[in-house]
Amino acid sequence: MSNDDSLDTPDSMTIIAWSGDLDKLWPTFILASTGAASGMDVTVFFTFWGLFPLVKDDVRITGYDAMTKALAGMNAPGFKKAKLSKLNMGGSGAWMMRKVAEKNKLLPPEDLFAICQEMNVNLWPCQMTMDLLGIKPEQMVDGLGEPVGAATALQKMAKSDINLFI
């Protein structure tokens, strides 16, 4: 083992983003943008609740029936409405977390997402989850990859040096 091994950068990383919680969006996009800045091929596969931040801000409700529309109503679309997984306190926890982040010069998830887009991070929505929850491609933000299934995500993960589930 040479002394230079500590400087080796992995070639690729895949992140499974299953949560739309604010405190999980930050690490997803910090790690994705940092990996891309390090020259890694980075893929983020958005599934289940992780899809809702990718819905355009002006879309109020997604879904195809009463149950999927109710689920969409409980998961507000867009990054700016993301809740904390703990201590959300009716939205005041998320507001406080954003203020603390701003004070410490941490970009909000929506800005980190835009950076990921600029750095050519592969941003893959899960086709099965879109079908399950009735989310249409035209309801999603621009700049995403084509929706893919679990098999495609697993193929990417099999070739990745780093795999994360956030």
Contents of the next structure:
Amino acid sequence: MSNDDSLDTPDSMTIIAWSGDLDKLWPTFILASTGAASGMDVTVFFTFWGLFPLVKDDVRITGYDAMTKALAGMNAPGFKKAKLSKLNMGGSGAWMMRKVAEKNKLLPPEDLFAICQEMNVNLWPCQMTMDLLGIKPEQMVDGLGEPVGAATALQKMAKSDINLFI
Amino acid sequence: MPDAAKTVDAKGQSCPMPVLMTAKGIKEIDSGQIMLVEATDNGARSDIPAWTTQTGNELVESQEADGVLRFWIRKK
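Switching forms now, from the form predicted alone to the form predicted in complex with its partner chain, please provide the structure.
Starting with the chain above, the whole complex follows.
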């Protein structure tokens, strides 16, 4: 009986937010906020391209040399500049998707992210990719957890009922 | 229909807002009290019952009229 209950009602979820694409940020933050609203302990571990949306809007470029700066240039920092994973069409696809979302009363990812912060979702940036891509803690939005590594993420995942890679 | 101590108006809102508003609203009533949630998002039809199952609150009654879904939830 109690086993059935525990299966029916997961109490923790970890999402590896690897993609910084607009159409993948939506499911990440919809699931994270809904999990928190359902009483789950939710953690989002941001790694690789998933870090760029967390860079403050007023930071123009991140990186420490030509290549990391070029990478940041192709992945403009901040939620507002997130691209679509397909049919981005130089940004017009992303713009249209945001318009359609607004018309359908779907909150933009940056608002859902703010809700996740209010609901105490653990928001963990990946230390290694921050170093690799030259993204400094002070360049990132406030309210994130301390940067952590793969072992910490795995430890959380081992205890989570639901693990997703988005 | 049960008397509700509080009403959450999520009409016109898309997923995940009806669930998020329900979770916020339930914090504002006492255990045993009933809250009415109104939504027009079709996803809410299954999402609100899923939320009550997940959180252990009781879905006392639900109905649909004029395109509005109504859920009466008793706080555990």
